[in-house]
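This document starts with one chain, in the form predicted on its own, laid out as structure tokens.
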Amino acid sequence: MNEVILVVNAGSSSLKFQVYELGTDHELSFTLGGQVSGIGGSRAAFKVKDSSGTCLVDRSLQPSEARNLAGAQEIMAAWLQERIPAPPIAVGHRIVHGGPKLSRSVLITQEILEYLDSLVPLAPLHQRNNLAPVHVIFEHWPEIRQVACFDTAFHRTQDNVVQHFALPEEYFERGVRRYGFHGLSYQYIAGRLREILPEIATGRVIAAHLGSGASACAMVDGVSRETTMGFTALDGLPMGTRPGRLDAGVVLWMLEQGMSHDEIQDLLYNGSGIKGLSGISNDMRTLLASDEPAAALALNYFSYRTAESIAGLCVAAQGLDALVFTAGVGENSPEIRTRVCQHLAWMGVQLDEAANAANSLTISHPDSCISVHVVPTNEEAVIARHTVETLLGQL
């Protein structure tokens, strides 16, 4: 095996991981990839396929085993010891937030990591645990050198007026800023775009990004425009726990009420959204099922919210040729997306059933004004490459 580069992306719940192997002319080839998922749940599991789609391996885990990140992390990092000959040569990391001091992957320094240590706060469901895995290897293999790679650095194109809060000027100084995030599958949609819909590619585009976390983005020729999350990852769409947009007077009516940033916090970021809404699950896939009115309201409220907020981004690409879905409900619901659009009906916007369906590349009906895609995202490829980079430009 050449010299590889591997990719982790670590989340609340999970821990992706992948391989990619560095070719002489600095090319990458995806080797494997896989995850442990359900950390600290009763349904933990170990998967990881190579560049064939077949499965290496695929075990459930005792409670134990993944009780943690940490517990995760030493599954993934024995599976790798024991499968790579030698160790990376770089590791790239999926960081949430960069704040307003980087705005591009950077290597990784005592500095730098103690700088986005300080950005927790900004991000506390993700921030922490992107960076565990760095703290970890810095402990033990500090000779690895780690690349951090941004999910606000793709939103730093935006104008001026739409990173502003309608704050005194010195609150903006000290980062209280519209950030935006997912960026990284944002900009591996736009490159992907340019791949297989060259034709919209250079258009006005707005990607919906649609998961357990979810945020619309507006694209014109492949640039962020506008997003809609903002200062934090609670802003914009509703999504499985988190609420998205929200009067900032809700939050001073709980402290009213005695509640404590830790009750407000954990409310924000764990039990609201879809199941605070539904009172059932944050699973698109079980509310579908449900019967119950509960679970109709949160899904109407899902679609209706998405659909208002991808009309609102209409303004700052000034129109709109392509919208597309991705990332896990967008990819693989045709339910909500049909649900989405039929809020868009009177943009022209109108979906082939069939096509839809099965989940195709292209969903819209020929005489839709405006064409609908779903493109599977892959924020790891990015990364990987925003990894070599940086490398490249230290050398």
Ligand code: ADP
The other form holds:
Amino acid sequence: MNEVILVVNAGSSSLKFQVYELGTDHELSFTLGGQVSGIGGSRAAFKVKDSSGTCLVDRSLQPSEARNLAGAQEIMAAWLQERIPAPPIAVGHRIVHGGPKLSRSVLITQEILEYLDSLVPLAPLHQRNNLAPVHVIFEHWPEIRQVACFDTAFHRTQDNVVQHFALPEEYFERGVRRYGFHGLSYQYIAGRLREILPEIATGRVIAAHLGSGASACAMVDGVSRETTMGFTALDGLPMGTRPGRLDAGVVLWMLEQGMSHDEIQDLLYNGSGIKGLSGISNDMRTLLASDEPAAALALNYFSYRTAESIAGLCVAAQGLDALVFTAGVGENSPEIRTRVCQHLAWMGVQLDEAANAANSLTISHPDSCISVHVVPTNEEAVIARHTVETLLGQL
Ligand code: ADP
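Coords for the form predicted in complex with adenosine-5'-diphosphate (ADP), given the form predicted on its own:
What follows is the entire complex, opening with the chain shown before.
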């Protein structure tokens, strides 16, 4: 086996990983990928597939085995040590926040790690988990190089105005800025469009990353101009458990009502969005299958606000040539795509029903003024490439 690169994406309830082989010309080939899912829950599982899609592992885990991220890391590390003859030459990590200082992927030193730890309050749901495997590898395998790849970095091309809030400038200087997230996903989409739809890639594109977290990004010629998430991953579109755009006065009201910081944080990160609004589930499939009026309200809110944000992003792009749907909901739900696009019909967006139902690459009707596409995202592939380029000092 050639030298390998390991990609790790440690989230709040899942630990995803991929292994890539590094060829002699530094080209990467995907070898296998898997995840420990349902961490901390009663339905935790460990699954791994190879590059042909063949299942290498598919087993349920005892709650005691994957009761937390540390347990999940042990499962992953033990399996990889058996499977891969030599340790990876580097590990690339998905790190949600690079803060004001880091706008490209970097080799992680102790100093960088301390800085990234200091950003935990900016992304409490993600940053601590993202960094947990970095600490473990530093402790147990200090010789392995580690690279941090940021969700915020892709958006650093945005105009100064776009990165501001209308607050006194001192807050901007202190780091209170619109950073934007899901940048690894948008970078993948921008690159993939150049490969599969080159005539669109250079134009004005809005990509809607609709998963558990959701955001949209306006790109022109593959460069980020504006995105819906801001200082934290709470802003913008409604999500599985986060509200999206919210009047800051609501938080002041909650404080006045005596809610604590932790209660408000838990409500905003874990109890809001389509879960909070429906009172049923954060899973889009469950809501789509439900007859409850509250489920209908959550679906209507999600579709309306998503379309409304897409229309708003047209200002940054100065028009729109193509709309791209990606991530769990965006890639798999014809119903949600239809609902979002119905709100955009006034802009001339028209779907081809059969193509949409089949999750085809192009789902717009030939008469549509704006082409509409479904492009599966692959953040791990971007991380793997950044990791190699960082090692080679090319970034
Ligand atoms: P993340 O990686 O942020 O955890 P994903 O991108 O995997 O999230 O998206 C998860 C969401 O995708 C869930 O709300 C899930 O219900 C939704 N989803 C997955 N498949 C479908 C489908 N066929 N129809 C509708 N929603 C789907």
